[in-house]
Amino acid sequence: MDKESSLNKSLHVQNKLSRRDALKLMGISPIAATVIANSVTPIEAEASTNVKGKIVILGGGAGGIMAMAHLRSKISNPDITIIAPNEIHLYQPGQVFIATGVYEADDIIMNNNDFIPDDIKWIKDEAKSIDADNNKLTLRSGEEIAYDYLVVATGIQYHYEWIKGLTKEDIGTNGLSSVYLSDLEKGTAQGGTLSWKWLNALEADVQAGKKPRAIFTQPSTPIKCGGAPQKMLYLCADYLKERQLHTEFIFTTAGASLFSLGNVTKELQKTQNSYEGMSTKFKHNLIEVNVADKKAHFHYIYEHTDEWGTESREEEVILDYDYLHIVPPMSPVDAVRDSTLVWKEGRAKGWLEVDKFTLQHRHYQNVFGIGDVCGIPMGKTGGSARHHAPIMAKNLISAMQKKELKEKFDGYTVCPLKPRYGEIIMAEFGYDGPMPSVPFWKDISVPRASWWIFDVYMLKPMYQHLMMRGLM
């Protein structure tokens, strides 16, 4: 058996376990036993808090349940209205691993039945428009909202159309793969599945002794889990490798740099030098798209210094690709970014404008924010709104009491690197620099086989039993 189908077949098994046997297995892990003990919040030990006035969250979403989760346990008989038109609940880092054979698609689709309680009323439609002047919104349905306290928890949204050329529906074809593309309504994984297709497609053409290029994109704009495109390359590649096959793997980022902290991008270097044929070009943006002859278009940024000064130029580089791996410029959902609650200038520029660390708007005191849609620093991963679900739930009471905001945000980022099958760097860190969960683990740039089997077996039972119900 390969490693690939072991490794299915054991988390086959997984999913089948109870609530009680996935916590006893998760018990037996010193790794997740560690990650628990400085995570679960004690909700048996809180008295809650009689406040009254009506909360509305808007999103459902990691962020979206678990700020509802942690405000339910938290107030007395509470009046908390989600707003959500998804039943179906995506394990959205699932995706990679069932774009590279680790999982498979049912195995990351939930149900947002089993985390939204009778007590709260769920109007499954979305936002058209927020109007925070009048503590009010309007839904695609015609419908008016009105709020006391509002938490917006609406996430990122994928734009595939500001790619010139580029539809959501060419992906899954011509050589084109994105593994964030999801239907929630449908309730299908299809950028996983999809991508696992395209590998597989990338596969026979190398067996078949074809030397194809696969370019992996990464775009100018925020993303949800910044270290995601990486991720792809680095198990695309040690999937080939793997079988002892090999060709040209070029990556591409807007970026300048293959990570933010240094001792992680060294790691990361030493990653792409493992494997033979792979390269990045830094300051490459993805513009455009030729799908029918496969030619990728970027907006390349070319600086030099030296003695003579600076040197700087733009111009447009095209790449000929057989396999095109897209990860899409993303944004807020419009309602939010057309809104008065969003930054007007500087790189949070359409970002929900809240403090970096209470998660309370900076101008509309009875508005926080929780995960994607934030324009922080940091936090567009569903390590960060597991870390602002207590704290944006602690902050809005005492905002409904007429108290001192207290809880502070450290930043808490999380980016589980997969520099291949079997090992991921868990690149934990904040503001202030590395946050190692495991603390005789201080750095976070080691590659461990300890986290891939945590990542793999243990993530998606806490996920789904305790950070969604708001124990963690």
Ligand SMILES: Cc1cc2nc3c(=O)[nH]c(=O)nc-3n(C[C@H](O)[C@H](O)[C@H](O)COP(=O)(O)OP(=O)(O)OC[C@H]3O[C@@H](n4cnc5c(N)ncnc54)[C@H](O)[C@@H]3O)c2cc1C
Contents of the next structure:
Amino acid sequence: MDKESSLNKSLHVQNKLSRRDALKLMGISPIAATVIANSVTPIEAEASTNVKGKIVILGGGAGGIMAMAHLRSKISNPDITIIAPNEIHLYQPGQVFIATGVYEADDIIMNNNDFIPDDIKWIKDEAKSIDADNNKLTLRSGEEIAYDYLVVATGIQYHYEWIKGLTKEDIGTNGLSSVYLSDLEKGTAQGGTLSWKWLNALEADVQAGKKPRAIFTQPSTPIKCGGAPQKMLYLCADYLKERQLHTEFIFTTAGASLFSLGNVTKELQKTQNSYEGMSTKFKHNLIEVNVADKKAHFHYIYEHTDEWGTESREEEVILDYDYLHIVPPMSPVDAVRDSTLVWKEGRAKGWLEVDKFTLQHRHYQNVFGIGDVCGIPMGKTGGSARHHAPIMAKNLISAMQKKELKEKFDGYTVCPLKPRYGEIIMAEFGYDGPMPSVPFWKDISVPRASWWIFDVYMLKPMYQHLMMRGLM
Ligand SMILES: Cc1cc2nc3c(=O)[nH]c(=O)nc-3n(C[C@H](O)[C@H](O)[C@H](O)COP(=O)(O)OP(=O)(O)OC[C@H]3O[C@@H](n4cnc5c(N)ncnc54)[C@H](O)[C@@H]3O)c2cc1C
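Output the form predicted in complex with the ligand next; the form predicted on its own has already been displayed.
Next comes the full complex, and the chain you just saw is listed first.
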């Protein structure tokens, strides 16, 4: 179904359904969704291996839980301890759908009690430091935990405070929003709800005849789900466009292009052109916010050419805004960053120093990584963590058996870009280029209504009932 007819359908049923249901229904294509579902085959159960050793998994988010499930299913009588402060488990990709009125806040809340079985020792604390030379870590409580094998799955931390003039508490006030805002330790995700309120306030302003300027930022650090800043940009623009409410949208990114793959970049540029009043400022990194005066300061680096040649210049650019959607700078959590486990230099500096194929630490052979914390040259997504899990688990077991590590990660990552309601560009790729999971949809840059249905309705139950249980 094309977008227009899907929209007509959703508007037609809007009288009977809530606005949220109508937003969800845009792009419905059950046949294609069924095809997709059938194309995803659960991993076959494998025979248990009788290996000995205490495995400690650090972190109870997507990667930590998947690592636990895969290891537990592969080892007979496993000795696994998981250190995870959070009982609440957030389905983080759903934050974008909350922010754009498709999901409600409760839709993304899950419970780690449902994922962590009784035969796994669960310590509800977090690591303060890791002493990899002595195979132990220290918890916030002061307790020391020794391990034979360590799986690091601590994800990412946000740094709103690295932007001068801004505190986390400012988000939700004075036209500021951020879909990322959450406290993973406590299991709270305010970012989605605050951004939905923010979009409604923007809508009300335009309806009142104002011409607000909305700026959407992307920082210079690696971020989880690199597509999320643009998902927010396009869905917010489409939300207003459908209501005939035109406004000024500026995307400011520290990067030099919209995406890392040429044909996807072209499609995103086409998307931007379809929104009147939308523009992008490349190489603009948000460094300061004057919250009271609504001014955003950017560090801008550019090439200057004159009769003397070309040189790199930099300057501070100040933009007024009415609404500012902030994607914070991100880093590994302190316990990992301050340990001996991280890259000391290069572009992955501070991230876990694992081999990009085996996910084994490059110096500590009893340490493995999974998920966003890994210092490898590929995206930080839940989709990557799902592909890491079986590879990491099999390689860890091989290490326990003192055998060669045979499993190799191919760099798979996925970015479900949302150019408008009802369509998704499912950009799946790896170290060697595009990796479409539906073989007959080779061109990963094509926006498809079926991927919207898959993402809105099917991915969350698959995450909850299959991926978190090591069945996919
Ligand atoms: C807005 C948004 C949209 C996204 N959209 C998508 C998408 O569409 N597709 C996709 O594939 N991915 C998406 N992602 C990314 C995806 O959620 C992450 O890549 C995934 O959760 C990574 O798993 P992880 O285990 O590495 O980190 P997390 O799931 O973040 O888990 C890390 C865990 O470690 C814990 N922890 C931290 N420090 C310590 C410590 N010192 N000791 C013990 N535990 C600790 C934290 O409490 C947390 O529970 C999105 C994320 C966001 C925020």
